[in-house]
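One chain comes next, on its own, written as structure tokens: the form predicted on its own.
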Amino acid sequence: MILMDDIIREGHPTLRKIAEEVTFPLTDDERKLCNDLLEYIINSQDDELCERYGLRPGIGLAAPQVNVSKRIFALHIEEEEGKKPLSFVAINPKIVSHSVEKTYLISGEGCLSVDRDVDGFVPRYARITVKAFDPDGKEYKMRLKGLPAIAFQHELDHLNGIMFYDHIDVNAPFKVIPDATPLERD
């Protein structure tokens, strides 16, 4: 089980590397990594487990954040009441198309590898179509919008050595982003 001590923090060189493509079939270690990343994200959304294990809540976790420079991340996002959560592992993910329209979280973004609050708007594409592989090597394609689209782009950035705050305008962190619709997160 991944714990907070296993997650590397900003300043660590692995977070600034471009992660390596993964080949199939996965090794046992890679398959375990996929399961562990997803397990952390699911567990981190359970208040009791957060308390017991000292976890910080998150909706995504990328392999480079646990010091493994491979193109793998996991997302788990609870949707509206009565809808099934969006929960998946993405291996060698790519954005194949995106909207012109942008979006951003009004509250700003956070990161399990960043132990401080970073104020500012992070511009992201409002809608994206993505391709990735699951742990069995099966390619899938999906369309994402809103929070899932933002989270996917955040985690994809980790695979490219980019931190979320790299997108914030340091001179005007809260400046209006042209053609962007703000998104509020509950």
Ligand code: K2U
Contents of the next structure:
Amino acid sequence: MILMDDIIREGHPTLRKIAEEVTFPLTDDERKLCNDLLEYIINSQDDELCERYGLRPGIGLAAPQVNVSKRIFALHIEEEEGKKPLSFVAINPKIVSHSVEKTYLISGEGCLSVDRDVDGFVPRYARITVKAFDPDGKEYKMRLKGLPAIAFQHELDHLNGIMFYDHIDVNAPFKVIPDATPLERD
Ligand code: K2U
Ligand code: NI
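Could you give the coordinates for the form predicted in complex with the ligand, as opposed to the form predicted on its own above?
Full complex below, order starting with the chain above.
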């Protein structure tokens, strides 16, 4: 299982690389990585496992964050109590279209690879249409909004060597973002 010691931190060069596309069929190692990424974020949302293994909660994790520069990430978001969580592995993901409207988390963003608070609004597209492959090589398309859309963009940034604070205007971190609807994180 992935533990915090397996997650590389800002300053590590892999976090600034453009990750490589994956070819199919996946190798056994790549398939295990997909399972391990998803397993980490599911584990990290269980208070007891967090306590036992010293995990930082997350809703997404990208392969470059465990020092594997491949275009793979996992998301697991329990959007509403009792509703089926949004849970998937995205391989060679792409945003195929997006809204003009932007959004941002009022609380700002964090990152499992960043051991400090970086305050400021991170502009994201409010709605995105994405496509990716699952571990069996089957292509899928999804439309995302709200926190899933933000998380997808945060993880896709990791595959392109971008950190969330690259999007923050250092001179005015809380400036009003035009065409943007803020999102409360529950
Ligand atoms: O990539 C990562 O480091 C995991 C990030 C993903 C993320 C950050 C900001 C906004 C959306 C996704 C975080 O650790 S996940 C922590 C978190 C949990 C719930 C809501 C927002 C962020
Ligand atoms: Ni991150």
